[in-house]
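Consider the single chain below, provided in structure tokens and representing the form predicted alone.
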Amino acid sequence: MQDNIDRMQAFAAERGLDVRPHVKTHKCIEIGRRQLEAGAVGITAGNVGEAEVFAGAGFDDIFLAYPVWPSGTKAGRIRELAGTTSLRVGVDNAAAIDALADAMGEEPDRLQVVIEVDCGARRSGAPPEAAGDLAQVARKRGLVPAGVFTYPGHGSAGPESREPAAQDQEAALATAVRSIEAVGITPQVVSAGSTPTVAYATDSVITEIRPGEYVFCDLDNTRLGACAEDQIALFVAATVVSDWVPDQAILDVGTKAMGREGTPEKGFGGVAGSKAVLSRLNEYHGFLAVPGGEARPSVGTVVPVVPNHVCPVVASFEELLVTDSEGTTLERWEVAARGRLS
């Protein structure tokens, strides 16, 4: 995990990029920590509840890369998030800029807002086009447009679609660069993601970067090229619970733990070491295939299960059991922002 660290931090600093990393993946003040010691310059969070907790912690640069609709108690909790760190949240529409400007009440400039732009993920985002005229809006209520963000989602689709991902995300924004400065606004900054396309985000419109998963990484990020096998870090410890069944044995992990993303093609997480995949779960039950010519794992053998995708999965437990390389040192560290959702 140190490594993989130090390695995206490294890769950022020789292309004059800010490294904010996204703690979805893990949710863990300790690793938090180590990123910052690192050099990032701040952390990206997925929801208000997430940035509380780091705040909390002392975090005091967050970007809320999510367009939040502050509905409820979120505007209170922005409003008291403003006034603790410096925060930046996304937003993608004039209605959410206009809620958040009346959430801050009378120091709406207490608040960064960055736009964020749809880059061919045809997820939330505007059209890049539609940038400048947003921020114009944010700068009228009083809120601080500080710049654009986007994200490349189709850049997970398969191998070959990471760097033409990368270079959409690129052509998007600087098009909304183009929008934002054409109303007489400078962007402090222009954020990209993600772990399978970071390796492509080299334009020099780009000024930081939002991996999550490269602290861990995952069987689909091995998949797709972007994370080498011996670079994966997070691992669930699952015990072989019965093995009447011919070249299978059932794993004490199932969707409460594993999360149901995958296929019965891929699998739905592997173990390490092994061509062993999970090729069914139940909640409790993991089914685990064993091809042919490889051991079955015994009854009671703990085996080093690898998720598809690890985001979801470190967020079904409490804490993370940490050891060195050689398993000589043992920590246990809380998944401190596990159920915060909202």
Given for the second form:
2 protein chains.
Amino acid sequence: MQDNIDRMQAFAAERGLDVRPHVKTHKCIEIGRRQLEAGAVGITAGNVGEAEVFAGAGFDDIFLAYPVWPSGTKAGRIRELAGTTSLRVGVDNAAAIDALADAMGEEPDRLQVVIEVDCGARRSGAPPEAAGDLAQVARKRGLVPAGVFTYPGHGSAGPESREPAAQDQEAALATAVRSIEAVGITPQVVSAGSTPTVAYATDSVITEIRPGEYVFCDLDNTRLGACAEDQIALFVAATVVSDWVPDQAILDVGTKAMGREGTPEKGFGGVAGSKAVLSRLNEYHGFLAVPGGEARPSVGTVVPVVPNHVCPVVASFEELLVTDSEGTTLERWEVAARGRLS
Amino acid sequence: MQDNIDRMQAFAAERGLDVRPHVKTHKCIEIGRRQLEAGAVGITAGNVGEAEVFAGAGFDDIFLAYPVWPSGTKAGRIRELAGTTSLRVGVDNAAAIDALADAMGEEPDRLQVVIEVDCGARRSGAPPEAAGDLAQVARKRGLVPAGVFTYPGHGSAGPESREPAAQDQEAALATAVRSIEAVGITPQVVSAGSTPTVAYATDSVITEIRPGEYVFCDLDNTRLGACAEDQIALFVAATVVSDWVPDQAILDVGTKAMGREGTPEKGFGGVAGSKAVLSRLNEYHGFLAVPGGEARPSVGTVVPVVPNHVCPVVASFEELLVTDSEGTTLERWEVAARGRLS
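Now show me the form predicted in complex with another copy of the chain, since the one above was the form predicted alone.
Full complex below, order starting with the chain above.
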């Protein structure tokens, strides 16, 4: 894990990019601190609850990279957060800008907003050419239009999707920057994702990158070519509890531990150092399919399961057991922001 | 929810069956108490951690319906639990029986074991005709062989699977009972699942049922015909945060709230009172596909999302907002056993 943190920081330094790691992956104060110590400029959070946990632990530069709507208790919580930390939040529409300005009451200038634009993921984000208009709405309401961001989610479709998605990202951000500059605003930040696409990020327009998964890596990123197998740094310790069905071992990890991240074709996780995959999951049962020729682990054996997608797995657990490279447990770190869903 | 609890209890009373609800679905003390108040004989837990949370709240009759292996800290924890509550645990192999007997030290007779047999789900469970041998091993080691259980997981494959799976269940349990009686042991309990199959359970051999999902119901059970739409009692309050893509609204519920329970074909959850479904999920984003002709909810609107499979959804959250039938919030109940994964 420490190697992953250091490698990403060195890569970004070489490219002239700031790193603002996404804490959604680990939700863990100790890991966030290590990212800052390595040189990150601040952190990225996925929702208000995550931002609150890290702000409470002293993190003072947080970007909530999400098109926030301040519903329910969130208006007061965002105002509170913006009072104690340098807070940027995402917006992609004028109604949300209005609602956020209302939430900030007399001090809208304590909140920086970053316009989200779409670069091809067709998820959230305004069209890049609308960024200037939205920045103007924000300025009129007294909020601070700090820049633009996007997320190249379509870069995870397959290994060949990564580079074109990164190019789409750069093009969309360049358009958004021009749109914002055209209304007389200079963006302070031009923010890009993501572990699968980060290798192709350049500083031609991008100022910061927000990778998250790189800290642990996982099978999905290995398949994409975005990390190597020996960079995978998180495993779920699973115990074989039953072995009545031939070529199958039942592990005590199901969807409540692993999420249902995968497909029947690629499986729902693997076992490190083996070709065995979880072919199916129930809530508390993982169906480990052991290929012919491989030894099936016996009942009671603890095996290291590698997630397909690490983020939901971490969010299932209360704590991480931190080991050295030989597997000796050194510390336990709390997954402090788990359960923070909004 | 209260109607669902009362209806299941009335059904079981009519059939002469005990109800031992599975708390995996709600992980909530207040709901467990309501199930007991309605007449449940005890509760079913999915792992040691759940059993500990409920035992700590005074629940004194717990069946851990899982083939437990006492790895790591679990030997001591099971011994501790068995000292404070009437504890039954599942076993399906002789090695686990040995390990559990070792875990119990000088007092193996404080632990009741229930032999798990397979009835067609091909998950865990010994062949039914092996139940007697396993019961004998348990008795020799000083544990109390209390009976047999099975889980008809293959009854969830489709509406037409429910009744045959229930028949498989009854046949497997009958075989297991004969096998146990043949070694001179009278089973105290013959325990059966499950919300999808419970309608077909009879008291010809079964003594207790362990439904879990019935308490909230969900879309999967509606599709199976195991509950009616107006019995669905749990919704996720989701806020529309973005609407740039035609016929799509982005909700602030992704896999970390909903799990990835579903398929691209059936979707990953629906909106109550509409035909809109979550066609895709990212971690913090739900892609709500709004069919032509239906009004798309505007940004800022809160919509009630119905899970496909309710159990992993509940386990994502810290608390439940309890409302009356008009939707007025009455109380907040903690999801006390969430995060307890082993």
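Rigid core (definition): largest C-alpha set, two forms, superposition within 1.5 Å. Positions refer to the first chain, counted from 1. Note that the coordinates shown come from a computational prediction; the quantities given were computed from them, not determined experimentally.
Inspect the rigid-core superposition and answer whether the C-alpha of residue 328 shifts by 2 angstroms or more between these two forms.
-> Result for residue 328: yes, a 2 Å-plus shift.
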